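Next comes just one chain, in structure tokens: the form predicted on its own.
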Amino acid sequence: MATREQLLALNDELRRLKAGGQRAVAVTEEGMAQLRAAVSEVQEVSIAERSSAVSGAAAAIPVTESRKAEPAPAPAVSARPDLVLPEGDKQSRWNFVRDLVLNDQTCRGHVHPGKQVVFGVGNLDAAIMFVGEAPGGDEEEQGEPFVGRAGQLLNKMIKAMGLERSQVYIGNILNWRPAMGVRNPDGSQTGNRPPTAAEMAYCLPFIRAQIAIIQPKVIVALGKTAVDGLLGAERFKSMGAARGAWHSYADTPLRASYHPSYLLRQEGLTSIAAKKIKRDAWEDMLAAMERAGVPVSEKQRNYFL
């Protein structure tokens, strides 16, 4: 039987894939008669509970033991201004904001029991400037952004443009990772889904902040959310609208491009589409290096993600 758990991560999954211009899914008949059995079990699960909450039964089923089980809502979210960055050299000013964050009673009031605030990592003096848009598990996990699969992903293709992880700079929109609002009986999360508009202003200034500090030659914003966050939410309607072409933020080039995860979607498609997806990420890539100045080779130029 399907679980709210289950139904949640497809709807976040096709979120996703919406966020990163897709508009079109293939479903077999067979497969829209698996997912309306799926809805109308857990419906019928949820009118059981209900009846049995009034009845006042004694039995009580995983879930409700789950949401039980669930603390209080974390404190709600309001814009904040820009952040008054202090005088002094770029490692003090760094440390600076990176300590507000870490102990910011909004920021930690929304990570989840036993997980931490993600902050930026990476060169102070990096030439590149990634930007993703919010923490998933692994990286509430260990505190640091781009650690999981995804981050997996970008670590290889910044390796592929002869860079080290530890030469460029990456940072997210969002601060912590975004509650589903249904959790497993554990305590943990399944499924992430993209930040609220109010989620992103309130930490906005906070990733505005590391971007004045590292002073990048050129920004790479991973995925909608990020190009949303940093370039206006009503600028474009789709990822394709944005990649192909250098913006500008802050006086600053700024290149928009898939998020590694959905190009981790398009592993083992060989559908023209998934191609072009894949080779257009590396194509960013590639102008990146060009405009903050990295030597380009004709290895580098016919490589393939």
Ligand code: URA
Second form
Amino acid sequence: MATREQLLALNDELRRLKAGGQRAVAVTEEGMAQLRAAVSEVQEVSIAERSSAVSGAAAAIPVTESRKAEPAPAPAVSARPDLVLPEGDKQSRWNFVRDLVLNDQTCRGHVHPGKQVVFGVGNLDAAIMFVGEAPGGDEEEQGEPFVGRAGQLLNKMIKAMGLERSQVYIGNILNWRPAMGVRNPDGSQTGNRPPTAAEMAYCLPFIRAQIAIIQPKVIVALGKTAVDGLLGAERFKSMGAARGAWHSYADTPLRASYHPSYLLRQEGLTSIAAKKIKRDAWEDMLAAMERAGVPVSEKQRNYFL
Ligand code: URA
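Next block, the form predicted together with the named molecule, ref. the form predicted on its own:
In what comes next, the whole complex appears, and the chain from above leads the way.
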């Protein structure tokens, strides 16, 4: 499954680069071989999914082979000491964790020159807290979660809920961008991959601390990585199994929903399956609103029907 997710993430990244005007990316021969092998591995994936992931990636941007690109070394991740929150008010405790993360040598070691470690943003008194997977290219550039295409969709969803982005809190399981390990000649990185278990274990105390400080009424876990990180990797086999019911993270109600990047891949699709995915995601938001005490209008209730 990791291979398919990597391809979908690569597809998103290629589209992002293309939208930014980039017309080619450099890939080593070894990288091309891995890409070809990965493409053939997803043959079992349903035709619809495969066409959006693989042909989408190929159509998004031409890939040129280059000997200059070299695999980027992945810094080792070792266990970090327990994070003990200081006494104090929300703001001072949040400042403490933010400083800790932004100056953490392991986090910084995963960030490439000119890019940033990404910490959560939003209202410290938020009733609803969204937790995503990891920063992408736009996020490590701006140092803020969910500011790229997926973030724009999340913003739309928040607006549809009758809220402003500044009224909720948004964080990620990982505080650095898990890049694909392909370094372009100019030193930049291409693609994202799902975080490794060691990376997640390293960063989990940071998102846990943010939850402990903010104490939201509801957590919305966006995507399987967020579900695995907060509820345990063994708990659910798929998003389908995690969605549609209330779970609990440290006594806080948690709703699992689709990651906005996955929802973006449904955009423009008119199949019954794609419509259902959008409605399901909206029902997750409605459930979160109700549980958090956010008023739901009749009009909102009927979106995506
Ligand atoms: N996807 C995520 O999971 N988090 C971000 O911050 C951006 C994209």
